[in-house]
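Only one chain is given next, in structure tokens, and it is the form predicted in complex with the partner chain.
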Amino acid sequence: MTGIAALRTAPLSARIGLAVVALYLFCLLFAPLVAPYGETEIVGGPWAGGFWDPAAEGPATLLGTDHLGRDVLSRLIYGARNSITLALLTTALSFVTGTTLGLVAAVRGGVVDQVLGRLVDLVMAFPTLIFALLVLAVAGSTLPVLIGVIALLDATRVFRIARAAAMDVAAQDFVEVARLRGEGTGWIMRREILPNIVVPLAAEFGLRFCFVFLFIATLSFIGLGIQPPTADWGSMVRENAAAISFGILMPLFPAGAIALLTIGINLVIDWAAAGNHGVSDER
């Protein structure tokens, strides 16, 4: 089936979900075009204006200002551009090293596999976000150290899936045809697996992004993931966190941001591999 005709038959929760991550893509795409302020750029007081106070003093903002009246609306647009950037390669790394590390421990086999696999169960034994916060503690929240560790512990996941798909695959008479043939380990990954897993694991792309996207948020919000300044949804609820016991609703705009992108991403997976798995409900 291809892209375009498979859209025709889409149903309307996967129409939602495509539209949500267009406009987020978009958003991510063309932040300083699209944002009416800048990202650290203040345009009024704490938290004041909004569409639901017309009548407020200051330039004219649809979300009002945040804590120290930096536009709402425009920092979720650069939020955008850095919460899923960060995300996309985080998952990146984490799906290069699982799935390479997954098939070599498929076709490799023996203690390779056994080697591996210990070390994946290790680190999977620890649960991820205490894993997350004792390197952090240890080695300080910054970029680098934050990319690396959440990869690592993605990484185990997509190992399972991944070496699970291409044992599934290896066990294929037609893997058997080749290494009777004499092809070498690097063909058998390359030519004769890997194109084979790379549907299930495309969808499993978009599920890894999904926790990764999550994880970061979650660092964010308990105060170590991205640093003040830079936009980043997860930082902008907690640092407006307060807000909520004055009634205002403001922390409620970023982490709808976030519930939003998961949620289209969720629904656009639940159409791609209907009838495979749904989500992976995993803790």
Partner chain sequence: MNAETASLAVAASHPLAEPDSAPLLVMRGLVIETSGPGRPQRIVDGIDLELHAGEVLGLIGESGAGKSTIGLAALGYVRPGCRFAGGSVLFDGQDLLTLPPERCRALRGTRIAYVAQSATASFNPAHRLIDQVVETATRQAGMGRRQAEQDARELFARLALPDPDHIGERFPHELSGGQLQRVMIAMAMICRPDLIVFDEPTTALDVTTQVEILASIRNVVEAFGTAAIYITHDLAVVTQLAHRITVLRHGRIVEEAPTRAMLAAPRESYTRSLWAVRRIRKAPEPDHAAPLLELDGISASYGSVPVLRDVSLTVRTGGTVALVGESGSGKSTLARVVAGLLPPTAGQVLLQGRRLPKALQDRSRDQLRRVQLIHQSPDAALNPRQSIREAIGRPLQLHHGLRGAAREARLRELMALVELKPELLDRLPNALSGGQKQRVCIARALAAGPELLICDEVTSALDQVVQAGILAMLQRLQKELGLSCLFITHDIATVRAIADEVVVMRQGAVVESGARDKVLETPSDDYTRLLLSCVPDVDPDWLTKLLQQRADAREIDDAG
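Alternate state requested, the form predicted on its own (shown: the form predicted in complex with the partner chain):
For this one, just the chain is written down, with no partner chains and no other molecules.
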């Protein structure tokens, strides 16, 4: 079934999820064009109301301003670009690392499998948040450190999934035939095993992206994620949390943006997983 035909037969929930993801990707790609104001531009007084507030100071803003007078809608749009790009880079790095090591462990087996497995168990023995807080507190909350530590933590989960899926395929006859032909480990990994585990890994990529995205938002909320003045939804909630005490709803907008993206991706993943009929034996 082609992609267009699959979309036509997709359930309503999947279409809603795809629409949400498409909207966020549009904001990611064209943030400077669609945002009414600059990412750090001051457009009014602190926590000025949006279109519903006739007493709002400064230029009219759809969702109001934050604690420094910056346009909330513009910050949300730029936050989509910053948060999603960072989560995608981190998830991609964790998948490349975890999948590669998982395939090596499954194909080589023996001592290699045991050593890699025990190293992964060692990293997973530390509580994820505590491990990240410790590393970020020592090394600093720079973007390379943030990407590296989250990718390392997430790669352990990817390793287990990739190894389990690869072990099932490695036991098949066509893999044994490739070994008897004298094919190397790298060739078997790329040509025999990886094509047969792409579907479960693709579904897992979406789930891991959600976890990484929420984890980055959590770190930003406690001040160790993306640093100001860069727009980030987690830090926007933290910086404006006090507004709730005054009946100002501004912190709910970035929180809602986080929740909506997570729901949209999960709707798409559920649809994709429902069409997964297992591992293929085709080569």
